[in-house]
Amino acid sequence: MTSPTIPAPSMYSADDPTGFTALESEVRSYSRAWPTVFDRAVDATVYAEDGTPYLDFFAGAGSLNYGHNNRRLKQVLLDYLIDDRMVHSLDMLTTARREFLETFHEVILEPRGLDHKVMFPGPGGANAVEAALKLARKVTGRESVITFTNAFHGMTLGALSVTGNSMKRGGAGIPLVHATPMPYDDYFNGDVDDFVYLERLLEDGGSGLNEPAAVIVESVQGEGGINSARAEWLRGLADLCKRHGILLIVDDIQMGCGRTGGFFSFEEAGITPDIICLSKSISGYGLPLALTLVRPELDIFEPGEHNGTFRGFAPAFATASEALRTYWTDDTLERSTIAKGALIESHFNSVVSRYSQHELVAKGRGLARGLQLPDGELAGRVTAEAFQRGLLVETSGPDGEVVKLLPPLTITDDELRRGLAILDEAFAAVLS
């Protein structure tokens, strides 16, 4: 039997100029939005590799919080490697790991006084909610999980399960079960109060709810449009679980580590989840790494009765304690990522107000903002329109109606600026 032929670059054609698409799975979608092979990265600009540069407001889909290759942290994970530390470890004791623990409990958990248990997980941050809803459920003894509308947890199957999103859902292949859907904050537009719908079935014998044992949330939604639920809205989340003995998860793997302003998302509100789930830039490189953070009294799992092959990638531990060390011993990046999320809002205001015909929606917080437009389709050119001028920005939406930004919290006022100025013409350039 003859091995199979690989193309070479002289049969790409001309629906396929990178040459992908005879190799690669039909299953990939940023590389349809950015047809464009990428080779270099600095901080907030990304390369082609013809050189052509682009401005970031994607970061790695929010891996990338302090930019890419971010010089600091580079030289770390360089001299980790040079000095054949661990690489694999699984869940052995290292130095690495101990580095880790010790800055992230001093640096991030103490401070706010929270003295939750680390459990490392796989790498990614499905894993961490993997394994948040395998442990509340061997705690309470109970099966159903609460989630809410729009919201989004990973592809793996427990974490699509309570997963919105019907495209992602059925790809699934069998039923999703187990988890009860409840309105998320403002899905009624003020008109219904809050929780009244779950209260009531909460407490109601006939309902048919079977009794939860958590409820997981975001704090701001980021896949399912930029929907920020409101400080008074989790505060009242918090209180009905503690009054109905659920445990309480905050999915925070996409806007923790400082992306709506403080570290965790839900400080704001003053709320102490039983279970923080975090990944994407918690290495504070983009190396993969997942915490599920418990409190000390629910951490019951006997030992291996949760593991993987990758859960803890040591270079992933020398990076984080790095990024802590540099971003987080005080409130300098804090107070910058506000700042720069004020501006966008303050410049997604004029749009609104500029295309008023169009009834756009400024959303989010800190630096996870977005524009609601009025469908996916004119939401998609924008963000065509705004790659043909050199800036990275994805939709997000149950039907990619939102024009999605995330730039890295370490962006200059002036990178800011130019890609605000960028999508000023994309947005003319589709609403106008």
Second form
Number of protein chains: 4
Amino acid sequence: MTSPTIPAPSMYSADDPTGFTALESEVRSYSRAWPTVFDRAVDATVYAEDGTPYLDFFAGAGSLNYGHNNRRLKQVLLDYLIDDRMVHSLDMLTTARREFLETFHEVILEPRGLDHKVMFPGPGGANAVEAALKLARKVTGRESVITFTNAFHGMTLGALSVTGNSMKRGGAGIPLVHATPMPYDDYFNGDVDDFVYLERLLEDGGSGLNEPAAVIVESVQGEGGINSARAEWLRGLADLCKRHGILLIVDDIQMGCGRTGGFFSFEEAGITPDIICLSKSISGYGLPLALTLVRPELDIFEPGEHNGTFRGFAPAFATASEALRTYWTDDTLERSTIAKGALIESHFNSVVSRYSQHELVAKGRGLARGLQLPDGELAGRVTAEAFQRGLLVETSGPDGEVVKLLPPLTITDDELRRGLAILDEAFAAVLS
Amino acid sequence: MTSPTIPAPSMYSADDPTGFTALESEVRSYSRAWPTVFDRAVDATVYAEDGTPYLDFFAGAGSLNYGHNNRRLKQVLLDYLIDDRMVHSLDMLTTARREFLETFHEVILEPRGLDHKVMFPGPGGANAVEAALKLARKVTGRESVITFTNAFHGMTLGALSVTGNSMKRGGAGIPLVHATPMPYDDYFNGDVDDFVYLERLLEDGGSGLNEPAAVIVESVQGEGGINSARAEWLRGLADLCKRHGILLIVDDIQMGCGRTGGFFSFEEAGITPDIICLSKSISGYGLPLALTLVRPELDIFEPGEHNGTFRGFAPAFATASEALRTYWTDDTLERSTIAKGALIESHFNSVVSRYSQHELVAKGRGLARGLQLPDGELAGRVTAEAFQRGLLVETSGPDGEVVKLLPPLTITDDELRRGLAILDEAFAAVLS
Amino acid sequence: MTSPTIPAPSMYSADDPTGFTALESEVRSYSRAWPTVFDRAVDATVYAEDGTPYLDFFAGAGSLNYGHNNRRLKQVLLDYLIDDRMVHSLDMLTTARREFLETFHEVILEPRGLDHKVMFPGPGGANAVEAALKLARKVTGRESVITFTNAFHGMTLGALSVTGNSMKRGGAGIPLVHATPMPYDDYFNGDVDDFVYLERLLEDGGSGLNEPAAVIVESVQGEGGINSARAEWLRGLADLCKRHGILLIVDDIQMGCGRTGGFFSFEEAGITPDIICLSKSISGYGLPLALTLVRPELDIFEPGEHNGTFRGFAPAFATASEALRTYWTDDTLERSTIAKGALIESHFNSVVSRYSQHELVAKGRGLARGLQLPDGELAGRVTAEAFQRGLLVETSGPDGEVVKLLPPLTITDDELRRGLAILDEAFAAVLS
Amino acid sequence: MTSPTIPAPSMYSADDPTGFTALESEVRSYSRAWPTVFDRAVDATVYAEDGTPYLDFFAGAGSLNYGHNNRRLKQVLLDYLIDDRMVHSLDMLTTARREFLETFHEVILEPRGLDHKVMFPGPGGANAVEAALKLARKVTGRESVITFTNAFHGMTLGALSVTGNSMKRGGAGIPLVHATPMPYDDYFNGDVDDFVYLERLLEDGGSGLNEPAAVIVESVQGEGGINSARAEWLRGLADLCKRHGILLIVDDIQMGCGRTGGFFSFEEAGITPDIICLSKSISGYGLPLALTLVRPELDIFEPGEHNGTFRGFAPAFATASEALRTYWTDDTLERSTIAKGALIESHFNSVVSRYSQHELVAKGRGLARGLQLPDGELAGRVTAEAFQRGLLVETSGPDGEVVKLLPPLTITDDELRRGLAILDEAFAAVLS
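For comparison with the form predicted alone, provide the form predicted together with a further copy of the same chain.
Whole complex next, starting from this chain.
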């Protein structure tokens, strides 16, 4: 292999020790928080170019629920490629596509009593959200969508319009309209009854609220700060949607595929969304794949009315099928996730007590966990300290004030404890 | 490997011989035109599950310029995966990312005198377009975009709003605004001077045209019907943009990476776009990857202002780097593409003469070629006949009236002639 | 005077006893509720063509605060016309315009410590609102506006977008965007603290609320059902706007010019809006005139940037000036309005007690008074009964459930008592 | 009458010799061009406060087709007011409303074979346009509207979005969407066939043009620079609309009521618009009144779906009815208008010849006439010179480059010649 060319010195700068970032847009972000060059990764460990190992409590922002280069999935992927099976196939029929559709039906949908049709809306989560919104509008003939405070659904224009973060919204360069934000669960610390505002606006013909096509919600808001909706709140929302003829879209891109325990994050609440968005960990191997699941009666797009080049990346079908067979034909992973989540929760509760003067808040469900600090500056210092000690962990929340834990679900208890110990040191360095 | 589960008989239906499509949304399209199940593929040949070979003049809608499972790239990909190098890395610094950035700089940008910064906007072409539009609006503080008749830029809301096809636009479910369509080159068969309308509207303070942030254009419109803009038209457009302070975005997603001969489709015209969108064949192996190239002075997004889970799919960096080294360090591929394109053109000219009563029109440049039939029904019959004879070729154009040829650039002359011979039979079956 | 032509019999229909409505659009409304032909009017009495007198508790929906054809203003108007003074003058300087500007400054603005510039935005209230919204957006560079549940601001596109009524919004035929409705005072019957939702959304960078240019509010919502905001709520709103850099627009079109007692409805609250909209009774004689009052530092429209044919109807300047001199140089009218309002309130309280089984609600302030019935059907029957008995009174509220009293401020106590007595009969006929 | 109060000296400034403009918003415009205070006006003459007479070639921007304080209409208006007939009546049935509806039907609609229903959309032209656009969208279920270069339809948000002038559009403060500008007649000086662009976009399913609800057009563009569409162009447009199921709205606010000869400006072309907007001169006396005329099958607004306080200003009904009876029951006025227009045309042709080095262009039809100068600065100097000599005449066009003549239709030949002689002096002062 030809060795890569070294760019001219002028491209380096004092604040760009790694050099090549001079070639990349300033929009890059993680490379600023973690200023090292990574090379290899196995399970819950990532290795820098110089061999330094980092324990990964970030897992590709929830895209690597089964760890990096999962052994079992790796073999399936290599076999697939070695055998020259189709890699790029748009939405042609392939053996890999069939295998995935049938496996997903048998392992996931049918046992949960779901009869949703599977749509491949494009390679990433934003595509799944865009397709969901387009379909909801087409089905209902309405334009408006209800979204929730601190929601995150993606960066393409449709997805961005239902996303809360003002900095990211500002990037649109046009007014983002057609969406109205409503308070997420516990937005007022229990002072205001659930849905009192939304329900009143919907019932009042003079409220000025455009009749919504859909509500889009995350069961647990990851980017929004690990805000976890109660099951009864989700049930209330589903009920309200049904009473008012509004479609319920659950964006399970980050919290699905077992992140909270069950395969879907809404299972615990016992609700059946009209449309479900999946991506991130669905391939099991970090490969770009996204699904929009649609109740059969809503499946009204014309052939090709929504299309795209990377709908249904075939190697991802292969790894996804194997991941479903490996982790979702019994409840081993689900129970393990809940147990590990409880371990973190218990640990975080002790941290909260330890630093009671800082009024920390432990948040989350399953293996989506957060510890809220007073502000984003402190939280950023905690993650920087963790990085120095070999732990990858990021922040989330509107001000980046929540230290967010999304370890691989397959992490060992030992690794989990080791990571929490590093975090303890980081908290101590910042909060003591 | 566990054998896939066979779905219950109730999922089959008379018009669904392959069975598993019952599980997939009705939005699927290619699987309707080509009702067989594909399994493997090498170079320009795709194999159905039963071993039937199909010559591929479609190449993943331009995503497989170097053929299916290209031998050289395959080895790089396998090595990458076998070595457990990072597969999913968001925008963290990785050795693969560095290799790609440096190779792209050395092999592509620098020799062409381009100093664009590279942005990784997400996994697919629509992400590249969304980022380009967002950035152009942020830079200029304007909202409106000029697009062209029969443009195709993608299915997410921002990209769809600058796309021409009315059926696809209808899928949005909301009015698509902020874009004004202008006539593409030769839209009036030479009866109207280039840009007379656009230029007049821009100069007239009373025209009612919102001042545009950007013009977005394809050098050759693939989905629009293989409409090829003349170099002088592109130069005129670039000049007009400069005179009026409008950013020029070239969407080179389908026509870049050598499809028309040079790496970029606009090289022949000698223009320098402000923003360039690349995807499809950039990975070289059909892996989801997209770039938005930005002139340095426009690189004003804040860190993380546009982000996403699958920005910079690392195995795609590996294959992309190797593809650049293999095919773009000399002009062998470029000359071959032009020669093969000339071969098709010459052949198409004879077809046009042969069926002069049908007023066929030969279109295109390089290895993006089209033969326009009187209507979409006839063109659809031609591609169906071709499929029966073992050739994959699709239609494009507003009514699907153009038989569109996008063979791998690496196709052999023999394969090319064989495919054209099949096409001849298909034309004869339909037009004679 | 030539006698009017009688239309051909075919234009009459069974449900159109008055005949000529066949020539008018179906959009007409009051002519359906009051199916008689009116001819003359003096003070608080309107006379039908056949001489039947009707006591007017409607007053041109608040446009006739000084009664019909007010004697004093009538003489000013006749003198103006007889002297051939300018009737139509766009925004040319005229003696009438000067007189009005100076009188308004001396009698209204200066004594209240207001230094607002006067803009003549067009002939009607919607023009005043449109100009206010345009200016607020231009000043702030933001697009979004906060409006309140059950707001009414007009039927042109900008004004309609900040209006609550869903039937009227539906008439737009396009999605009405750029406005977000917030709960008006007491929307949750005291169960939710004032502004808890708005304030939280404004403070939370992840809320998804577009940063608002302005809040537009009515001190008392007339069309919305005579909902009267408490002074402390208005103060809270003004304070919130100041803290967040949001412009406060008070639409005083229906409630200004003394309807609630003071000249401006917000005087009681002691707030100073950034922009104030006036129309309806400002001419004093039912002549089309509207004002947008603007704090000097916001007066940034370019000359002619907002214009229109009927800005500043000169005879209206003459009557308006006289009305200000007559009614607003001392507090006689203000005290009278409050006293008469108290009389209605006391009367309504007795009605509420009388029909306690219907859970009526007495609402309002000054001479803007409402009695809320269980539903619009009952309220409609009450006003129909009143009409039969010679009283003009209309309904308002989202379902038309409020019997709304807007008598001329100059109504005599005797007339007021007579009208209330008729209303009593109407209530008895419907509710007993 | 109480004498007006003199404002405090601080309100005067050096550049505000008239003083009272300090109280008015900077948005005022005519008062800058004509810095004198007007007081009275009769027929074609306006008198300043000091008695200086000005001949009026402006006529309230087309609102005073029958002159200022027309003797006959004045008497009707005085009688109406003296008799205490209703002045303000919303859309209640009144004797004045009936008289107008019946007179308009008999004198205008019926003789022209029009069966349009009359809607009273509000007091001004913008209201007529807003209602027309709302209705067209409601009828068709589409949002988009085709407008023309240099169109002017008003300043409210809906009307502004179909207006061409970029300065005025900028005042909106939000992106104006839903409208696409098309070239008005002769926009390319005959180099491009009529409608070639619009027709092609409509026929091409891939054009990207949103399917339009309506086309809105002025037969002669007044504000746009006295651009006069040929009858065949209007017929071509009407035919195109019919073929494509698009509603044709003619905005006859400035050019209707006889300005071009016939009552409607489109009569000459022999077309029947679906919707017609009238205002300005319809009252005959400069009183605010507007009509939206609607083909019966399009009359689908719900009762009250579009409403407003000043719909149907009753004294205006009285003067309007009398104006119709006086001027439109025979063709005297129409013939006179055409003859006077020919006189101006002939005169302008000689001016064009006289100053051939300036390439002046004579424009217009009937008594809507313009002389186009090389730029707005020169044209502004011409009108300033005219004002100095006692003639009121304004400019129009995107750069104010057209000296625009809209004299009262009732102007005497002598007055017309006197005004043209003043203009000659003004041209000589500027162009010689």
